[in-house]
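One chain follows as structure tokens, the form predicted on its own.
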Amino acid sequence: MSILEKTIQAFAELFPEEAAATVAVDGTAEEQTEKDSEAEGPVVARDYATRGFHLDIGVAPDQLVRAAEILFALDYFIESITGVDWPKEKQIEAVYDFCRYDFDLCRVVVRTRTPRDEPRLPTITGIYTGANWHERETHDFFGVVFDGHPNLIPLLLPEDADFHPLLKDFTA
């Protein structure tokens, strides 16, 4: 069984009803864009050549820590955490990128959304210590508070900064 199949199978725990409904999306860039807009479900297989990752997994904030635990158990490492501001939807999306070191390459994106007016997510630093500075950076730029973070102080902004420069309504 490939690591992609093992990862999909492992996420069946979080999504038992949808596990059999994992959507495979591949093809040319034009086909990919069209299929992406039609793809639904929490676990979507993507074409690596057109997207740069193999699995796109959407979780609720309360499933985030368990998703990180699943990926850690499968020997994934954290590459990055960033945010996306969705002002019309009044949400902030946190995007977590994971990969593996071995030759059985599999890149996974985990996404979760939180209300824009009070963006809070649980920290994953207890699982991935390397998430520490990624969460601090995401807090700096998007204002996401990572509950349970051991040292959520500014990483790149001044300590007295009361702004988040990557929010779409930010003005200097």
Given for the second form:
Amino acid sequence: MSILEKTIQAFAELFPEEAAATVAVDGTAEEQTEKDSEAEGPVVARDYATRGFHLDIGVAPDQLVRAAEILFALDYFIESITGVDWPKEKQIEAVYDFCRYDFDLCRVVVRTRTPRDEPRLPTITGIYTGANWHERETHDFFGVVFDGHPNLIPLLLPEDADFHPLLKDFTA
Amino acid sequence: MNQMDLIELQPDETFVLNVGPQHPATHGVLRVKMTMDGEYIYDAETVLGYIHRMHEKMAENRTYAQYMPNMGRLDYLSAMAFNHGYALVVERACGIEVPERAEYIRVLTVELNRISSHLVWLGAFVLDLGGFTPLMYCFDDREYILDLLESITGSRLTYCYFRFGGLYNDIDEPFIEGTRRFVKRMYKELKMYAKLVTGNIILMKRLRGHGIIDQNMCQRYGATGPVARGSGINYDVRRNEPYSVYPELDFDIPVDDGCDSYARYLVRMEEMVQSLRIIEQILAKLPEGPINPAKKPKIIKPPPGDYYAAVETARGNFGIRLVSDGGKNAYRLKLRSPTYSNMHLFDEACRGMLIADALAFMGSLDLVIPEMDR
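We have the form predicted on its own; now please give the form predicted in complex with the partner chain.
Below is the entire complex, every chain and molecule, led by the chain shown above.
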């Protein structure tokens, strides 16, 4: 079984009602279940050649820590954490990139969304120690507060910075 | 063996030592706040951001083509690989095909740049340990590469050589001749370095068994490049996630499971040999043809969606995440730089080390601060 299938199977636990079969292939969007209320399930296999990653997983903020645990157990290492500001939807999307030290290539992207006026997410520093700086950086640039973070002070911005430069309404 | 096992540190008798941001051993404006118990490090906290320039915001304010010069300003020692990463992600998003000749020249210049980057590291690293002579030899050899690359790219350090789908300039006969001569010379020089530095007893005593990074730590922090390979992890983007023409080239990925500073040293020395092998093969089978695609969109406007591309720079895995809304500028561009993750583990790994060993350990991580701060 390839690691891609293993990862999809492991994530079935987070989405019991959808089951692992909601995997849709990007572009063709052929869903294997009868559900047509959603165009895409929470776990979507992407076309690597055009997108550059294999698996796109959308989770709720409270599922984030469990998702990191699953990926850690499958030997994924953390690549980066970042945010994307969506002012129209009044949301900030946090994007977590994971990859493996392996020739069975599988890049996983975990996404979650949090309200823009009070962005709050749980920290995953308990599992991936290296998430520390990435979360501090995301706090700098987007103002996302990571609950439980051991040291959430500005990393790249000055220590007295009270602005978040990557928000779309930021003006210098 | 970690020094932590040998001594019992006493937290109530500590003092704070500030290393940097203007310390010669940090090779740039990096600051480490160290809590010391005598000569031993009890705790360390790295402070970043002294040359933070917000490159990611610049991406949102410039068109895709205008952003290419920024790539040379991130990692000034292996700028070519950063050019490659950015070109890859935009080509992937827009579906631009790259002609074969351009792919070969890309890899050729990236590998030349990798050698020049490792030469700076070698010189500066041995200088940190108190050996001044190798620096002079390394910079002499590096000068050949800079001259070669200057002749085709027009710049010596902050290259902006790649274009979407191709290159700025074709290589000419003097460049190929010069590269052949350089490869011949470099093999001899590397043998000389092996005699001069690798077997040196002082170097071995300073590096062996110090700066232990185990595989679990690599996974938790996301360490890549020579740092991960020095811990016995066979991970190199050129092989694990092949891009460009790397699958057609014959080269090995050096891996050493020593986990210490010496293992990382050996990995980088061997990487230079492998890069020379790649360059030789490319010179032997460089195809004729155009260096830019015949059909290319005039204005780069990737379809909405997000895209990712990763390349192996001299320091590890450099990834770019591009989120496009279909406009002329990127909606969001995330730069995942390798030393950011590699440096992060320093705080944990240096605990219990002697300060002199910790600085040698820092040198073995091969830091480039502008790339970390972005």
